[in-house]
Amino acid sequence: MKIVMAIIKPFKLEEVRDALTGIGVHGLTVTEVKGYGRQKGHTEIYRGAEYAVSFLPKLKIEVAVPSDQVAKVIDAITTSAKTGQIGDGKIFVYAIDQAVRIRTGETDADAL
């Protein structure tokens, strides 16, 4: 089992969700986050004053999937979240040692 974690632009959420649903992934967690990468933020003008925005708003999506679905999930996220512009985001994959569904007590792959 793996967790696929993606940082994406906020306006791409619906496209990513639809792509994941299309490949059979029905559960995901979304968190509003702020950060920067190579972009290093940008400047904006508010009421005539220019100021730097160091941390840009992003969404973090986390999906727990069986190990054999990781490539399909990465492909779905990459295809649907890509704009071709700087700041499209990143995808990280890490292992899950154990999973438990609280309601039923199911464990590991059955809990996903």
Contents of the next structure:
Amino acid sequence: MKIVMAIIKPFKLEEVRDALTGIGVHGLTVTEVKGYGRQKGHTEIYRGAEYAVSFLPKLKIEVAVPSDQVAKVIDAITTSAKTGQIGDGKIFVYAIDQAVRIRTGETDADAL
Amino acid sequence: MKIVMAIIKPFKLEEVRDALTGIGVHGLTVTEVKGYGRQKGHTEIYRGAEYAVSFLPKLKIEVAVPSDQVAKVIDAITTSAKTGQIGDGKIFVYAIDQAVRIRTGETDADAL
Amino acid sequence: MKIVMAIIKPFKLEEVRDALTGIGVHGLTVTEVKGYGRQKGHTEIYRGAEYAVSFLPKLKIEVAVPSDQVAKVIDAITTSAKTGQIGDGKIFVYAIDQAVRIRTGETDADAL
Amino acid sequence: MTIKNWIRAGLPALATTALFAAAAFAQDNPATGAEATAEAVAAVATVDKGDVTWMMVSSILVLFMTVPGLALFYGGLVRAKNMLSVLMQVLVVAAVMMLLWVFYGYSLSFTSGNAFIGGFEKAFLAGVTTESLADTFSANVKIPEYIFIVFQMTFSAITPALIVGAFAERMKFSAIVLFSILWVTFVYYPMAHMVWFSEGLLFLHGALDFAGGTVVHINAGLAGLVGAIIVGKRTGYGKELMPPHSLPFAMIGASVLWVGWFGFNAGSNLEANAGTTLAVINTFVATAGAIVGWTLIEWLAKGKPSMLGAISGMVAGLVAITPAAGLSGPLGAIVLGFVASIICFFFCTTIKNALGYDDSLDVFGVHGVGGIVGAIGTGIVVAPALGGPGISGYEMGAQVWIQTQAVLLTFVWCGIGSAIIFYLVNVIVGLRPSVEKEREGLDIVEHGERAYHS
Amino acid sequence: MTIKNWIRAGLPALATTALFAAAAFAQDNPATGAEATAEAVAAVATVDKGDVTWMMVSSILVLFMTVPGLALFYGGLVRAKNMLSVLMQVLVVAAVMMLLWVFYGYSLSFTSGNAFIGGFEKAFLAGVTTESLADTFSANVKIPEYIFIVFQMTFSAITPALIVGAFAERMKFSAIVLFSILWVTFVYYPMAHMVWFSEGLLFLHGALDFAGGTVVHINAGLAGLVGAIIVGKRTGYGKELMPPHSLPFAMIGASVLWVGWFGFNAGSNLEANAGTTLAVINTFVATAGAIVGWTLIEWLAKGKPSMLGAISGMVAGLVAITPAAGLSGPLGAIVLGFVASIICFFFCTTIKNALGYDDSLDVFGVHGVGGIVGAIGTGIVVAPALGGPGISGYEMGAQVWIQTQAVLLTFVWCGIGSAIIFYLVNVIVGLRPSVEKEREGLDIVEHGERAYHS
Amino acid sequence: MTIKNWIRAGLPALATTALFAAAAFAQDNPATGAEATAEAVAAVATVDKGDVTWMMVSSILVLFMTVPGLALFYGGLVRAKNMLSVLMQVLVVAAVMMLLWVFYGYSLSFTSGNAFIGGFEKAFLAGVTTESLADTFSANVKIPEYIFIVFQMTFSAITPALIVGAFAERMKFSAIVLFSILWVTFVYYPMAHMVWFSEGLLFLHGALDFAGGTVVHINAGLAGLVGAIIVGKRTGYGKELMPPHSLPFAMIGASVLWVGWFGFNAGSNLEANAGTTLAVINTFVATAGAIVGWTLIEWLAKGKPSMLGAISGMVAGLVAITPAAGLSGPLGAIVLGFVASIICFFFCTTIKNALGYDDSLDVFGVHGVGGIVGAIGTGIVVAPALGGPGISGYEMGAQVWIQTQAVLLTFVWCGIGSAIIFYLVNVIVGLRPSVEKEREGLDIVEHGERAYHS
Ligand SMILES: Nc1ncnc2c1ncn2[C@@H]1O[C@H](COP(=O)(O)OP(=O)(O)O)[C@@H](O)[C@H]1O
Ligand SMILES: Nc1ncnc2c1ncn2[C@@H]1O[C@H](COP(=O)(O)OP(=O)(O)O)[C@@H](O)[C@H]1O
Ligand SMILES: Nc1ncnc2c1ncn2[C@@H]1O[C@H](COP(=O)(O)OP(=O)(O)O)[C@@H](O)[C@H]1O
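Cool, the form predicted on its own is there; where's the form predicted in complex with a further copy of the same chain?
The complete assembly is shown below, putting the previous chain first.
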């Protein structure tokens, strides 16, 4: 099993969720994060104080899936989260050893 | 070493923390997240606009432990976080290569 | 490729970011988290109710880097995030299988 | 008529004397006197526009106390998931009470009936027009009856709204609305009639209550306590953290309560004279004394003075000075506020925990206890020897006993009445949502919305 | 002069009669009469300090409605990233309107010119001093002209600020400021002149409008609708979630609107008499009726009564009672508020969605629709048979038709005027920021700041 | 007595003349005159209920300015971890000041003593009753002394509270309370006595100050500056981001300041006459001019007009118009507000950074600098040639020099006094918490609570 973790633009959440359910992935976890990268930030001014703000609001999505679905998931996310403009975000994939569903104690693929 | 990452219901935090300290785990990190899964959400209505809200508030807990404690940790979490109702959450386990304590530079098991 | 994940004190963010850009790392993702560990919390009192608050505000930083840069990144973070006092935080490193840049579809090292 | 005796002569007398097509006015009030038929009036009743303005301002201030004041004070203290439910309860309860007041509340409270309740002759404000006048405490000084109705309406609107804080975060909206309707009808209107109307049971007994300590605060505090006990504790109480979700909102709310309370206390004088300014200064300094009181005692007892403590003291002081607002000197007011604050502190932090009930927002601990301290303390601080204005035939022991009796009667009437109504409401619509729903939060479950989105 | 006919005699008459070095005062007003040259005055004009106080309070209350009231009510309903832009728009628009009022707005509205617009004789308040007086609706009762100017200024400040809610979250700040300047000049001042000035087109036509339902609410609601349509929908409208970011702020704002609205409605009587207290009670109970109305209908139609619904009803009720504030009995006011609330509910939840335009904060749905219901309803509830005070020569059908004509004229004047101005502004500075910028949020893009930091 | 000269005759004269058992009243004020012994009074002193109402309203408004107004304006601008500490400081400082005012502040400020300070004859309000009257600026027009005491009390409560913004986020609560007690005693009461009391040093010198620009704003601004320098910069200042945690709260606070400021400025006239309405219109339009001023200059200089800028301008304008409120025509007020706003903008954005001290919330940059511009500008805008009401024997150069001298004396007295007190407090309780504690935030460290929980 793998976790596909994606950093996306906040307003893309609904589209990504739809794309994932479209390919049969019905569970995911979302975190509000701030991202720093090539996308340039903005300047905020509060009376005399100017701040160059380089962290931009992003969402992190984590989806645990059986390894054989990873490609499909990546594809769904890239397609639905893309605007073509700098700052669209990244996808990272890493392996997990185990998955457990707390309610039932089911493990691994059954737990997802 | 492994990281045990669990998605739980928010009001279960204190119980899970107690269960973990009960088995000698004295460090963890918590993140507020939103989860999407089988647990059904609710509808919100703001004047004319109805929203089907499918993301529910959850907490993500991350605990880094030596590999031999993983089973015990999973057990402690499943026991304490369970309500038996849909949406109790998941546990995912993945391996980490290294751990470092910033303050001292200690590494691996010493760093936890 | 690896992800270096660090839990740090919130006011250290700018210094860590500077240290990382100093060694050529130009992307990272930050999450507000709450940490539990050796650093002792505080007590809050709301009229009759006293709460021992053991979760402290921390920031989680995630940086994806080619494996050969991990040591340098760990070094930059430990140096810049250290205050020498309990609660400075931890660094965890884990491997990722893939990385994708959503905008271009570039993968792995090119995606970072 | 001097300040020494007008309180006994009292507030209840006034609304009964609405004069239709009455009142000759002094030459300087040509507008309001426009249609006065001078020959119809023996005594020279005057309406002063300064009084009219003050009573309009006072009524608006009491509305301001209710929304957003009370709503925010309460709302800031609950968890975010129940924020809107509290705002909604305070707002809708107040609105429904306003309608009932026009329908039959004013009539039941302020017309003749028996010693316990009035009649229906002014139901739906029958017969009231812009020509109708109401008495004040000064002979021949009148105000338009509409503004007297409005001013009293705001009191009947805020009182049931005060109660909801006691069982915040765990009662169904339908239950709260139904309870309020029954409670105002069977507990509040009779109490108002008994205390404020010239033919009421308590009126002639001689209890001092300048601005409603008994009818409003003890009444609401006790009803809250009864409700908190009957409905039971919040799920997770004592085990989970339930800190206030926004103390800044609570602070705004408390401050607005202070600001609005001048309408409540000084407006109760029904005109804008020097006695009114005494109520104003007391409402300032008793509150200041109470803020300092809670801050000091908490600093000593807990090691740190909290902002929540300071605003809790603020409200306790306001409650305590309510019955004494125009019946104390400023120094007496400071002492009263200070002492009430300290007693409320011990009640909320120690006694309540010992008793083990869950009064979510300390409605009893602040309004009930503060109200009792104020009611009894009024019998003390009124003493001329203590700088008070005095009343005719004053004797401290006797007065304190009269005050205590008024408190006891309120306890009996309100305690029994409230308990019956809660049981009734439980039977009819049920008091509590399911545990699952309570966990999810009343905002989503009862109102289909959430307070905050990012 | 009775309440039955003073409305027709009307508000517009008064400001025209500023007397310089005039007015003998009754002995009880020695201060204001200090310099009066008694021999210059035939009639005995009096200034009552109760009236002066009431008008100062009323003016302050209308400011309070605007900031923070309206600003928060609107700001709480937008997404967090646009919060400051809304606060800024309301604040700066109101400030600019105040300056324009002094520069030429007062003069264009309240001096002689033609049937559509006044002249420039009082531009920059030429000739106005502390000696200048303005008429009220009562013969020989005057108020200082400065306070009349201020009171009317607050109306002209809040009206354009009301409009911005319709296209919140998507219009450029420069466009909004420019639009407001042109709109107040070419739409508002003429409407005010036509409706409120004694030589204005609509004034003699006999339409009833106690406190500005037409000039303020229908006018603003329609301009908002026109703007919302011309500027187009918000990016993502209908696809992305756009829930209110802070309903507690919206609730504070709405409550402050209610509190402040007493200045608006009861202040419009220009003095503090019994008629003013009628406007006060109506502004209480119509609103209460409207809160209950929206709550009930939403409970029935959607299954849950929401806090946003209750405060939407509150505002709808306030809008509806505005033209009828002193022209209805309390029961008529309750019915008017209740009915307006239900009509606005259906409009905002059903009709608007069917029509498909994006009026971000339902400015038309609440102010426009509520204003129309109120304007026409005023012609009904004024009927003595329904408990209203009546007007001389009243006939329901005729009056309703007059009221409807006033609404229609507003639609024509404001609709065409607003459309032209929006097109003009689009040409000069452009109405919308780029889609990218709209996504980022107007706070950062237009104002370089963010509302919240942790 | 004309508006042209009553300012010089002045405010300080009035409180000294509390008449006991005095004052015959006109027949239309039967209530307040109830116990007057007519034969004891030669001149006919009247109390008008319109004045009483206005002064009560004004006092309530100044409380509203303080809490929640000032508290929120300041609180919104700090980081979330220090929010409650600011609310607490403003609230408790104000409460303590109210008690001191009753204890000895009123007596020291408004009774005879020497040229610098009064005596203790009215300590604990000795001798003051509901019969006591205070003078206004009009001959024979009186108000109850209690309301004069209250009104002045609110001034002495808000002034020390203004100071805390300068060293927000880094001073111990105990230090702030102790500082305030000493400062009000040794700096504020003497300044109030010197400026406002008829025997005070500055009173006879002829400086114009309608509502307290010198005693309140320059005084507070300078004390803040001294404190900010002595206590040192916030840890991390210049390196870490310290953006306002909630600009909406700051906006609510600023708006409430504006609303409340009418009590401050127009209440300073002590009665409700045409001169009061001049202060009202000026408090509207000077502020509007200042909002527009800061918005425009920031748009030009920084590329974007910010909401924080607009409300900063708002406060700067309010400060600047304070000394000139009743002493300027509306056009002069607009110019004064506009100019003050632009000067404060440059001070806060450029000069302050160049000087390098850390005045957390620009207390000096807005209140100090705005106060100086206002104080000196009053000498200019009062000129009849510029539309001002003028004063007898006016000559612009001379008046500006007198105004400047008043500013300089305030600088010397307050500067030296404040510095000594800060050093003293540092010795007694210490000014700053440890760096660790400052990092954790004063809310938890000093008050044991947090502002927000989810
Ligand atoms: N090396 C990295 N490690 C972790 N997160 C990263 C890294 N680089 C970028 N990110 C995340 O991806 C987001 C988008 O990256 P950015 O460089 O701005 O644009 P793009 O995705 O188009 O390359 C960043 O805001 C950040 O959250
Ligand atoms: N495939 C998944 N990947 C990541 N997180 C998941 C996944 N499926 C579920 N979750 C998380 O677990 C939570 C609970 O899942 P849900 O299906 O609602 O109930 P249950 O845990 O009882 O199976 C979700 O809210 C979500 O946060
Ligand atoms: N075992 C663990 N797993 C995950 N996070 C941990 C663990 N132990 C500590 N942390 C995180 O590291 C932070 C700092 O740890 P703490 O023990 O307080 O101090 P130190 O870093 O000096 O050892 C904690 O607040 C928590 O967020």
